[in-house]
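Given as structure tokens, the chain that follows is alone and in the form predicted on its own.
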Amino acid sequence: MIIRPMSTTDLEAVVGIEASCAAGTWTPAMFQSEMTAPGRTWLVAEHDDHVVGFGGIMVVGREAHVMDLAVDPAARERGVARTLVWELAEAAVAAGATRMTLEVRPSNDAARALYASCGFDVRGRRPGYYPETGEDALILWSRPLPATLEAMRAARAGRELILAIETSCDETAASVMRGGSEELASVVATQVDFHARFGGVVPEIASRKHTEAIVGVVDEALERAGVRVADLHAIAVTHGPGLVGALVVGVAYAKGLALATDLPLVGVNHLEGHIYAARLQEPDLAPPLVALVVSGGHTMLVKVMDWGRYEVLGKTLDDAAGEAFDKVAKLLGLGYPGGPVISRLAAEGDAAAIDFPRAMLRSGDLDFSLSGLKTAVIQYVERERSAGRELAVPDIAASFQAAVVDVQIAKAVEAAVATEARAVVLAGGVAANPALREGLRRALEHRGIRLSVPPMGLCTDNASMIAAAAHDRLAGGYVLGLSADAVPGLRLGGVSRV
């Protein structure tokens, strides 16, 4: 795709694109007049010798007003509009502007989503702005353009410094990373001891502990990295999914830093971060691949078409794998977290001692279910106790673990084969389970499919994985405005290429 100045020979194509938009109101005469007016910049996007989009700005002082921007319906979701926004931003800064503004219809969901993902915030409303419909207009303003454009250039050159913050559950983490791969510092403050007495994470306690720890964790990360806030190019933060109170602490702190420094704010999906953790370990890892994301809150299979483009192939219908481990451990009086202790005991037990169900093993899809297995363990324990028999805890742990792992492996292999994936990424806290790691490795080996598993320190929640994912998002022009909120139910799906 080529971005170039608009010329009179483009007008027929431009008017055609404008007419294809439901709200298109510009005439050929209007475009002709605007192209030669002072303070204007009009650009077209060209692909295969065809104009597929256009946009224009008017610069007045230090402000640039987006006059119009449209993309051919046949060329949408290819990044045309986003590229035009940032090229117009470059032209605006070159003309002395520091921010961009525009009006957009409240009903234009696609445009609102585009500008929100370019860091624009809604700052007002113009009643009845569109005379043909009487619809109001939302007034949007960008974050400071020079810092954002410099950060994007630095990211594309692989030289940006990002401070990343992660507070989705019960770890307060911060990392400083250069170029999406060079970790300069990583600090994690865990809350495990505070939650252990309750047998699981207590959201209110998690939020309070994040509030207490976040300033010290960020300061320590910067100190270890040997950098100052003034040296950074961007602030990244996990904005979902996770515990809403925990997420809010990290998002609010990151927004405060971004506001105080004028640095761009990059939002990262926590699950995407877990997938990127594998690339930190193996930089040559490349899509297409399948990711098995297994943690305390999530169990899913994801097709990674490209970095930043995902399709969820299957997910748990009830309990997550880590949650099931914690609940069984609590039932057996083994403490919290349950995964490590069950794994240790399972190594001493007989995995074939108890025939626990392999739920949905032959369901014909790639979804998971673990609540039935958890119930089966509860019923078995109650029967044994009612009969006065001593529990063979290592055998229960080994049999339960095998029932979980067998289904995870079978469905991951099925997904990899069906999608012709080059590799499978095992990610998330449960990826630290030795039986799952080794079982999946063996299952994939004779099929010639590569398995990528992050080291133990990158399986659990950390901010380095958030910084790695933020690198690509920043390079692609995805940033947040300061009105962005934590999204506890944020989904991992196809990233829009508008």
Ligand code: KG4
The other form holds:
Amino acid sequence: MIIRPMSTTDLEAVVGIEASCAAGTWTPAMFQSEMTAPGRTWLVAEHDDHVVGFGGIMVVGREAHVMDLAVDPAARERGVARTLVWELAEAAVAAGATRMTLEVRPSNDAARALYASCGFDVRGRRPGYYPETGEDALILWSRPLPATLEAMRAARAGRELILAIETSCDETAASVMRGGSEELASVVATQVDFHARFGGVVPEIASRKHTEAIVGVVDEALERAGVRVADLHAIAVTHGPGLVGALVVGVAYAKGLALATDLPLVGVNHLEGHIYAARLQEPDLAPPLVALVVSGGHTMLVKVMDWGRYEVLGKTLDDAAGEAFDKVAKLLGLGYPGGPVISRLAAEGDAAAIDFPRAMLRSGDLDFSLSGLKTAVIQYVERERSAGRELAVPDIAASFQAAVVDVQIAKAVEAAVATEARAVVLAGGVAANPALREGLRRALEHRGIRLSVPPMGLCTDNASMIAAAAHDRLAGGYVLGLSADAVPGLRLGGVSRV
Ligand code: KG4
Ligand code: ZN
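Same protein, different form: I have the form predicted on its own, so give me the form predicted together with this ligand.
Every chain and every other molecule in the complex is listed next, the one we just looked at coming first.
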């Protein structure tokens, strides 16, 4: 795709695209006079000798007004509009503007999603702006363009400095990274001890502890990296999924810093971060991949078509794998978190001692269910106790672990084979489990598929994985505005390519 100035010979195609968009109101004569008017830049996007999109701005002083921007419906989802936005931004800055503004219909979801992911905020409303329908217009404003464009250039050249912040669960983390792979500092302050006596993460405590820790954690990351805030190109933050009260601490801090510095704000999906952890370890890791993300909060199989493009193949219908480990450990009085202690005890036990159910092993899909297994363990323990028998804790641990791991391995292999993945990425805190790692490695080796497991420090929650994902987001032109919020249910996949 190439971007070039619009000329009169493009008018027919441009008017055609304009007409095919529901909102199209421009006539050929309007385009004609616009193209030659002072302060204007009109660009077209061309693909295979066809005009597939266009856009224009009018620069007045330090403001660039986006007059119109449209993409051929047949060429959507290929990043044409996003490319046009940033090319217009370059033209705006060259003409002396520092921000862009535009009007959009409140009902135009695609346009709103595009501009929201280019860092535009809704800053006002023009009542009855659209004469045909009487609909109001929302007035959008961009963040400061020069800093955003410089950050994108730096990211594309692999030299950007990003400060990333992660507070989605019970780790307050900050990382300073250059070029998406060179870790200058990574600080993780865990709250695990504060949650231990409750046998799980208590959201209110998580939120309070993040608030207490965030300033110190960020300062320490910058200090260790030898980097000043003024050296940074962008601020990245996990904006979902996770505990809302925990996420908002990182998001509010990152927004404050972005506002104070005028730097772009990059939002990262926490699960995407877990997948990128593998690329930090193995830079040559190339899609198509399958990722098994297993943590205290998630259990899912994800197809990575490309970095940034995902499809969720399956997920747990109830408990997450780590949660099952934690609940069983609590039942056995083993403390929190349960995973490490159970896997240690399992090494001394007999995995065949108790026949716990392998839920959904042959369900024909790639979903998981773990709550039935947890119930089976509870019932087993109650039976043994009421019979007055002493619990063979290592055997219970080993048999429970085998029941979890067998299904995880079977489904991960099934997913990898079905999608012809080149490698499987094991990510999240449960990746620490030796039985899962080794079992999966063997099962894949067998089929000539590589297994990639990040080192432990990258498997559990950290901000370097967020910085790695943020690098690609920034290079791809994805930034957030300052009205962005934490999205506790943020989904992976269907990443908008408008
Ligand atoms: O990714 P993570 O650090 O935090 C979340 O985002 O949840 O994962 C923590 C989870 C806990 O549930 C913990 O019990 C589990 O990972 N875990 C393990 C092991 N080590 C940690 N589960 C099984 N075996 C382990 N060795
Ligand atoms: Zn996590």
